[in-house]
Amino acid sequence: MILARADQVTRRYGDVLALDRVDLTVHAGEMVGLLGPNGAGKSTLMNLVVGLRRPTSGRIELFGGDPRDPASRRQLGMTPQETGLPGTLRVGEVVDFVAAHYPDPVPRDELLDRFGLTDQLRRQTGGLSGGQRRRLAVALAFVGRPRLVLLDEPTTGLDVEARRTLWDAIRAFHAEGGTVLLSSHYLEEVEELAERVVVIGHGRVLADDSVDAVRSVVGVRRVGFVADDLPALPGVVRSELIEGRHHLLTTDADQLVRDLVAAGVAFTDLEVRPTSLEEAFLAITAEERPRDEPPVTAASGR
C-alpha cells in the first residue's frame, strides 16, 4: 500500500528551483533515509508531502488523497527541522495538549519512557536543553498512533547516548509496523535505521535504492595503505592521509594497485574494502547530472 507519493513534482521560489520533477513512493512498512547536502530540497519535499506547501508543479498524494485535506493527515506524524514549544508549559502539558487531538494517543507515561524523558514531566520547556526540546519534539509526532512519520533531522544536536535513545524508539516503531521516512545529514544514522536510501541533489532525486544497493552502483572503492609521498594518479575520486595512512576511494581498484605499483610507490599494509555509504554519498553527489539522466539504482547497472 502507497501511504505517500510525489509524482512528476516540481517546487519554485521565485527564481530559486528548489525540487525538479521529483519522483518518491512511500509503501507502507518501509523505512526510508533521505539524504542530501543543505539545499538540495529535503524538507521542502517534507513540507510538500503534509501540505505546508504545494507544489508549482506535479501531484503530491498523501494516504490517497490530498495533503492539505486535514482528513489525509490524521494518521501522519512529523517533527519539523525547528520547532517551536511554549517555554512555559511543562513537558506533561504539552504531551497532553497534542494527545487531546488524537482518539486513541499514546499514554503519557508511556510516551515519555520510550523517549527517556520521563525525569522531565514537570519541567517547563523553556528549561529544557535543546537536546531534550528536541527528543520531545520528536516524541510528540508519534502521540497519535501514526501510520507514518516524517522526521526532519531529528536528532540534531543530540549527544551519542540521546541519538541511540531516539533510535530504539523509533525501531519500536517500525517493528510494530510503522512507517518513516527520515531526512537525517548524518549518513551514520541512515545506515543505522533505513532500509532504502534516497538521495537527492541538485532538487532531483540522485539515486533511490537499498543502503547496499546505493554503495555498490556507486562503483567506488576504499584502496588504504602505508607510504611515503604519493604522486598523482588517475582515476582517484578523493584522497586522505590520516595518521600516516592513505586512504584513495577510486573506481576501479585493481587498476589503482597496477598504477602504484608501475609509478615505483613503495606502499605496506594494503587493504581493498566497500566504501561506507557516506562515501557512496560523496560520489553521487560530486557531480551534476544530466536533467534527464534517470536516478541511479540497482536494476540500472550504473
Second form
Amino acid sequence: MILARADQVTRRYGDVLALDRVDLTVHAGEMVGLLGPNGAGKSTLMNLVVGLRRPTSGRIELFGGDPRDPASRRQLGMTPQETGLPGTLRVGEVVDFVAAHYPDPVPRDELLDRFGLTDQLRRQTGGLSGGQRRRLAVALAFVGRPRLVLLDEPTTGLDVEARRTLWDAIRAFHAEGGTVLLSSHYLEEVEELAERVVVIGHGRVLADDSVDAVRSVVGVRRVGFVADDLPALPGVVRSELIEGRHHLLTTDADQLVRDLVAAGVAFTDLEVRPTSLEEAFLAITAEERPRDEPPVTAASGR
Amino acid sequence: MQLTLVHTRYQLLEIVRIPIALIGSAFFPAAAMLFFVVPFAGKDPIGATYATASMVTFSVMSANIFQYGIGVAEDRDQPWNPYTRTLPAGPGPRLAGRVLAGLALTYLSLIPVLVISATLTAARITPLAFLLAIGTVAVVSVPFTLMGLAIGYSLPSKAAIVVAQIVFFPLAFGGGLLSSPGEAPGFIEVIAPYLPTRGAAELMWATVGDYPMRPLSLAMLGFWVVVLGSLAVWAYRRDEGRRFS
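Form predicted in complex with its partner chain, following the form predicted on its own:
Every chain and every other molecule in the complex is listed next, the one we just looked at coming first.
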C-alpha cells in the first residue's frame, strides 16, 4: 500500500527551481531516508508531502488524497522545528495540545517516557535544553498514533546520547509496523536507520536504492597527489588533473594507493579525503561512468 | 467546536503566562478614567455614565487592535504556526480560537475601567442595561478585531507594532471618545461620524443611556465593518498564498 507519493513534482520559488520533476513513492512499513546536502530540496519535498506547500506542477498524494485536505493528514505525524515550540507552554501542555487533534492519542506519560522527557513534564519549553527540545519536537510526531511519520533532520545538532535515544524511539516505531520518511544530511544517520535511501541533489532524485547500494556509491574518496605520468588504474571513477595535481575519485582508496605504489608511480604530497555527497553523486552520475561501477539503479526523475 | 475551545484555551494560556501583556491593554483606558473622567465628570451621574461607556469603547478598541495586530504578526514569525497546519485540522479552529480568546481578554481588560467607574464616579447603570452592554461590547469588538487582523496578517511584527500605535490614538481622539457626547471640539464633531470609533461609541452610549443614535454614524460603522472585513480577508489570503502555496 502506498502512503505517500510524489509524481513528477516540480516546485519553484520565484526563479529558483527547488524541485525538478521528482518521483517518490513511500510504501507502508518502509523506513526511507532522504539524503542530500543542505539546499538540495529535502525540506521542500517534505513540505509538499504534508500539504504546507503546493507543487508548481505534478501531483502529491498522501494516503491516497490531497495532503491539503485535513482528513488526509489524520494518520500523519510531523515534527515542528525545535525553535518553533511555544516557549511559555509547558511540555505536558504542548503534548496535550497536539493530542487534542487526534481521535486516539498516545497517553501523555507513555509518550514522554518513550522520549526520556518524563522529568520535564512541567517545564516550560523555553527552558529546555536544545536536546530536550528536539526530543519533544520529535515526540510530537508520534502523539496521534500515525502510520506515517516525517522527520526533517531529526537529530541535527544533538549529542551522541540524545541521538541514540531518538534513534531507538524511531526504530521501535518502525518495528511495530510504522512507516518513516526522514531527511538528513548525514550518511551515518541514514545508514543507521533507513533501509532505502533516496538521494536528492539540486532538486532532483539522483538515486533511489537500498542503503548498501547507495553506500558503495557514496563512499567515494578523493585521492590527490602530484605525479607526472599515470598508468591506467582500476577502480577509478573519475580523474582530473588540476595544476599538475591529480585528483582521482575511487570507492576503494586503500587499494588505489597500493596500486599506485605497485605501479611504481613517483607521487608526492599524497592526500586522501572523503568526498561530499554532492561531489560523489555528481561524479557518479556524470556521463563518463565506468562500466564496472555499481550502477545507480532506479535513478528516476533524470 | 471542541478543537476551537482547545485552541482558545492555549491562546489564553500563552497570553496569561506573560501577564504584562494583559496589563498593557487595560492600562490606557484605566489611566484615562483616572485623569480625565473622575476629576471632570465624576460627580454627574449621566456624564460619568457616558464617559465610562466611552472608555469602555476605547478599551475594546485598543485591546483588539493590539492583541490581533501584534499577536498575529508575531505568531506568523514563529515556525510553530506552520507546524499546526500539518495537524489534521484546517485553519478554522485556530482562527476561531484566536477570536474567542481575544474576546475573553477584551472583557478582562474592561474590569479596571468598570471598577474605577463604580467606586470613584457617580456613574450608574441598571442591571438590564449592564447585561445589554456586555452584548454591545461583543458587537463593538467586530470592527476592531477585523482591523487588528488586517494589520497582523499584512505586516511584519515590527511594522505592526508601529501601525497599531499610530492608528489607535487618532481613532480614539477623532471619534470623540475622550469627551462627552456632543462636547468635543468642533472639528472633531465634524469628522467623528465618519470614524468607526464614533459609531461604536454611540452604540455603547445608546445602550447605557438614552442617547439617540445618528444614522450617519451607524451607517459608517457598517461601512467600516465591510471595508475592514475585506481588508482582513485580503491580508489573510495573501499571507496564506505567500507562505502556504
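Numbering follows the first chain given and starts at 1. What you see is a predicted model; the values in this text were computed from it and never measured. Between two forms, the rigid core is defined as the largest C-alpha subset superposing within 1.5 Å.
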Query raised in the report: Taking the rigid core as reference, does residue 232 move its C-alpha 2 Å or further between the two forms?
Result: yes
